[in-house]
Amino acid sequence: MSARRLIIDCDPGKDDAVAIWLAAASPELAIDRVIAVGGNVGLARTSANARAVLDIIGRTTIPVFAGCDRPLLRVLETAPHVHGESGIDGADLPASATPVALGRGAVALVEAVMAADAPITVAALGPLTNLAVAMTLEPGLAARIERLVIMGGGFRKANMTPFAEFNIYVDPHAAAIVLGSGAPITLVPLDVTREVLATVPWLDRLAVMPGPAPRATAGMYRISPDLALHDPCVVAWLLRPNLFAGRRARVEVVTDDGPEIGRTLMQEGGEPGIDVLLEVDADGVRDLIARRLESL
C-alpha cells in the first residue's frame, strides 16, 4: 500500500516540531513539502525552525517554503510566552544549513495539489492564512484536496482569549474562508488536544531514547507552560483515526471585531459539514507518538 502524500502547513512551535517528526517517522505518510506561516513566532523563525526540525533527522530533501508573514486583515500576534523567543526553546537544535525553497508558500501549495496525479492530504497546524490565500488563487483547490486536517478552534475550551483558540484567533478571516470552502475537513480542536498532555512519565520515557527528536521533545516540553500535544494530534488522527471520535457539523468563525473574535461556533447538521473531533484516547496517542519518535 502506497504512502499517503502529505503537505504540512505549520508555524513551528514546539508542537508543530513534534508533529513533523511524527509524520516523518511514519511510513504510512510521505511528506511532500512543508510550508511555513507566521504564527507562534514570525515567519523568519517558523521557516528556519521547520528546516532545523527536518535537518536534525536527516530529511533535508523535503522542501520548506515560506508562506504568509501576517494575517489577511489583522496584525500578527505571536506566542513567545508559550514557545519561547525562538519558537522551539529547549530543543537545542543547530541552525539549519538548508536554504528555504524558492517560491511563495501559497503558490507552492496550489501547484502541488493541482498538478498531483494522486490525491494529497494537507495538515494545517497554524493560522490558516496560507490555505485561504491558496484557495483564493485557485478556486478549484478545495475540491482537489483529499483531506484537510486542521488543528484549531475550541467549543468547550479556549487558550488565546476566553472565547478563542490561538490558530483561529490569529487569522479568523482566513479560518472563515477555509472552513466554509467545502473541502473535506477534519477539525482537531482544543476539546481534544488539551486532553493529550506531555506528562512527566511520558517525557521521562522520551528523554532516555537515543535519537535527537525524542530528546528535543522532552527538552521543549519540560520548560513549557503549555503541556498539550496540540499539533501531533492531527498526524495521530491520520495514522490512527480509531483513537478519536466526534461528529459532523457546520463550524462558523466570529470575524466581527470585539471580544469574541476568533470564536468557533458549531451547528450540527449544517452545511458545508466538516468532521469535528471531540473525544480522544490520550494514552493511545501518547504511546503512538513515543513509539514513532523512538524510530527516528
Contents of the next structure:
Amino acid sequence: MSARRLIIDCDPGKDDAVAIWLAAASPELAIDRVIAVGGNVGLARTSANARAVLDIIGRTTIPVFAGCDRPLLRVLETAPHVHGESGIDGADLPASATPVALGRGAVALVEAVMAADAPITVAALGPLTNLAVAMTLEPGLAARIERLVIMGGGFRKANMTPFAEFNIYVDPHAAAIVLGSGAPITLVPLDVTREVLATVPWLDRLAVMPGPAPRATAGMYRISPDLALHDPCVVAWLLRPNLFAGRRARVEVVTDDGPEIGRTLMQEGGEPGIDVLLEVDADGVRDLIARRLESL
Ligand code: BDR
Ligand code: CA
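Follow the form predicted on its own with the form predicted together with beta-D-ribofuranose, if you could.
Zooming out: every chain and molecule, the one shown earlier first.
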C-alpha cells in the first residue's frame, strides 16, 4: 500500500513539533509540505521552527510555507507561557539553513490539494486561518480533501478561557468557516488530548533514545510539567484510529464577542456532520509515539 499524502498546517509549538516527528517517522504517511500559521508564537517563529524541526531529522526537502500571520478578524494571541518565547523552548535545535519556500501558505495548500491526482489528507494543528483563507480562495477545496483532521475545541474541557480551547479561540471566525465547510473532518478536542500527558516515565523512556527528536521532545516537555501531547493525537488517529472513539455531530463555534467566544458546541445529528473524538487509550498513544520516535 502506498503512503497517504499528508499536508501539515501548524504553529510549532512543542506539541506541533512532536506531531511532525511522529508523521515523519511513520511509513504510512508521506509529508507533502508543511504550512505554518501564527499561533503559539508569531509566524516568523512558527515557520522557522517548522523548518528546524524537519532539518534536525534530515528532511530538508519537505517544503515549509509561511501562511497567515494573524487571525481573520482578531488580534493574534500567542501562548509563550506554554511553549516559551521561541515556541519550542527546551528543544535546543540549531537554526535552519534551509530557506522557507516561496509563496503564501494558503495558496500552497490550494495548489497542492487541487493539483493532486488523488485526494490529500490535511492535519490542522494550529488556528484555522490558513484553511479558512484557502477554502475561501478555492470553493472546491473542501470536496477535494480526503480527510481534514483538526486539533481543536473542547466540550467538557477548555484551556484558554473557561469555555474555549486555544486553536479555536485564537481564530473563531476561521474555525466557523472550516467546521461548517462540509469537508470530511475528524475533530480531536481537548476531551481527548488532555488525557494524553507527557508523563515522567514516558519522558524518561525518550530521554535515553539516541536520536535528536526523542531527546528534543524530552527536553521540551521536562520544562513544562503536565503538558499534554495535543497535536500528536491527530497523527496518532491517522495511524491507529482504533485507539480513539467518538461520535458524529455538527459543531458550531461561538463567534460573538463576549466571554464564550471560541467555545465549541456539539449538536448531534446536525449537518454538516463531523467525526468528534471523545475517548482515547492514552497509554496506547504514548507508546505509539515513543516507538515511532525511536527511529528518529
Ligand atoms: C493547542 O493549542 C496549542 O497551544 C497547541 O499547540 C495545540 O495545538 C491545544 O489547545
Ligand atoms: Ca498547535
